[in-house]
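Quick heads-up: it's one chain on its own, the form predicted alone, in structure tokens.
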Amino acid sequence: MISVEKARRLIRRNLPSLGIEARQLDDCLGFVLAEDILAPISLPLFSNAAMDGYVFRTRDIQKAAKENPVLLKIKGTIKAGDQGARSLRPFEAYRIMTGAPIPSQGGAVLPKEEAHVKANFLLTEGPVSRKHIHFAGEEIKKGTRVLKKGHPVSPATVGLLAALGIDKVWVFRQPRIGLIATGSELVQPGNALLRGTIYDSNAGMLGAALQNMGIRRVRMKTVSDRRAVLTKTLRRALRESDTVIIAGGVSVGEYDLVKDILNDLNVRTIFWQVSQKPGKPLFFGKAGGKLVFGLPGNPAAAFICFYEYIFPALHSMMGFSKPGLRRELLAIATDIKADERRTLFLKGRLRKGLKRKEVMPLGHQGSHMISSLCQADCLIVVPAWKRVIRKNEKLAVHFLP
């Protein structure tokens, strides 16, 4: 049996590279930017209207006054989308549309809810106090390093490069992964249970859980706990996908037969069994360059167990410049029972007080209870050199996505 840091570092160790590659923009979410992004252009590329009114020289409205209006000879109208080059002259105006681009030598837009126009001539009271104007590369000058190497790729990012011009980028290959739920016990939730029967409920929390990072292939199999099936199909999950995840079978049980089957297969175990609760009979493997996670059958001991282990390893081989779970040192809302031989994990939430934020455990700790999951945002990690845990103390909190 290992210590969870070195069950970390073992695994850190061993990740492959997935490679990158090139994806159009409209098919890039979820996935990790493998380059630096430049500006080929600048934001905004030309100087335009932030509203409706009317744009003019600055410089012949400075004597302007309400007892001395200044009148500007409106020339026309200038509409978003127009390309023509207009310049203004000596005390002209134009009418401008919000996106227009702004003539040579106009200097300020004046809204059209404060404008007073007569006989085609706008009238000013004095200098503007707002240009009304975004002007050319405000936001970012052409050449800017925009986004860097490492960036997930959000909405956000493609309407980003979707106003730089950007219609494809360089990506992190995302890991293909094989998700096999294992239990001769498990019934797919819709159908009827039988005496001795419960519904599956790992494989729909963890295809969930890779659907929520972004991963798209993902292939899910329930299966029985008969050597001939578990063989057949571990050994096609090994063939198609870059990582294999199951949960279930890899117990000390006369039944659980995971471990003996990769070992068949040529799986190399670099480790079983971590000191910590839930979660002890952890597995981690190789084959080539291939990963294979064992996880508890109990759904609370999977679930933890992907977001300390799976969730940072996929994020690493994905590309995030800062993988795994935010972490945070947080004071402990009560006192907690510690176990000097193993380290803790503990379903936790959040309170944020007026001066301070803490984290509560939470009841239904034990490995097999999911209800208290849903109310979960953070897991509380308690060392294994402790005996207890006193209320304010301070203790590392991961933050569940």
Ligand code: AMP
Given for the second form:
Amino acid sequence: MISVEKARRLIRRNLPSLGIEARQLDDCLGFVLAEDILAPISLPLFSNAAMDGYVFRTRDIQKAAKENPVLLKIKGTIKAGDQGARSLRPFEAYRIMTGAPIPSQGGAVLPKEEAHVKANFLLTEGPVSRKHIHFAGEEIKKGTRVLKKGHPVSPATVGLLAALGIDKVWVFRQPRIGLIATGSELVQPGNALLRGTIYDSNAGMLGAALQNMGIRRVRMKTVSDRRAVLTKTLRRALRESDTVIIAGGVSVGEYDLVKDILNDLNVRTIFWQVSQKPGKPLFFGKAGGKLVFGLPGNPAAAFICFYEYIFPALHSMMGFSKPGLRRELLAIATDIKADERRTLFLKGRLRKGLKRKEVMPLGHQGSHMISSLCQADCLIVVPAWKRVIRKNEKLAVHFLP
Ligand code: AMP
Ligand code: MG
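Switch from the form predicted alone to the form predicted together with this ligand and give that structure.
Full assembly next; the chain just shown is listed first.
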């Protein structure tokens, strides 16, 4: 049995690199940039109207006043998308639409709502206070670095890359995952339960956790505890995936065959059993460059082990510069009985008081209980070397995504 810290270290030390690939912009959401992005153009590329209104030379209306209106002759209309170069001569104006290019000499746009127009003339009654122009290069200058390697591709990232005209980017490859739930007692939701059987919650839950990470290639299967079928499924998963995640069957029961079969399939055990609660039977092994995680079958234990160990590992492989759950040191809202021998992971919930934030351990901490996970927004890490934690003491808190 090893400590939580040692288990984390062993995983970190064994992570493979999956390389990079070029992907189309419309198919890279959730991937992580494997290159710095330098702006190929400035943004805005050309100065354009921020409002629908009238554009003119500012110096023409410098002396305008209520009792001394200046008349500007309206020469025509400039629409968004117009390509011809226009220029303003003294005491001229153009009607201009939002996004349309500012003609040369144009210094300001008077919004339509504030404009007085008579016949074909714009009456100005004073200098303008705002220019209502989006100026060329005011946001991004051509050649500057706009995104760094390690930046996750979010909808906003896609928007910026598109605005820069970029349709393809280098991203880190994502791991292909084989997800296998084991147990002869498992029935898929939607089917009738026979005596002694239960619904399979791990497959759906862990599949959703992977989907939530933006991982695209997940092959899921639920199998019984029969050696032949389990062997066949694991062999195939090892062939087709970069990382295999197995839930159930890694404990010490007579039908916990997974470790045995993995051994037959030349998976090298890196560790088995961690001094923690829940999740003691956690297994980690490697076959070539491929990772194999064995999770306890109890759903809350599987969930917690997934987020404490597999999530950061997959995150790193995916290229995130800050892998793993977001961490914070926070005060505990109540006394906790610790366990001197094992690290505890408690389902918790953040409370924001007037003065400070604190976390509250939830009820139903059992490793088979998942209803409390629906209320939890974090895991409270109670270190192994403590006997009791007093209210207000600070502990590491890991926030769930
Ligand atoms: P195991 O780790 O296979 O010994 O399973 C431990 C406990 O978790 C047993 O009570 C199983 O019935 C339960 N269990 C295992 N797999 C699942 C699953 N996919 N969904 C719900 N419960 C499970
Ligand atoms: Mg089992």
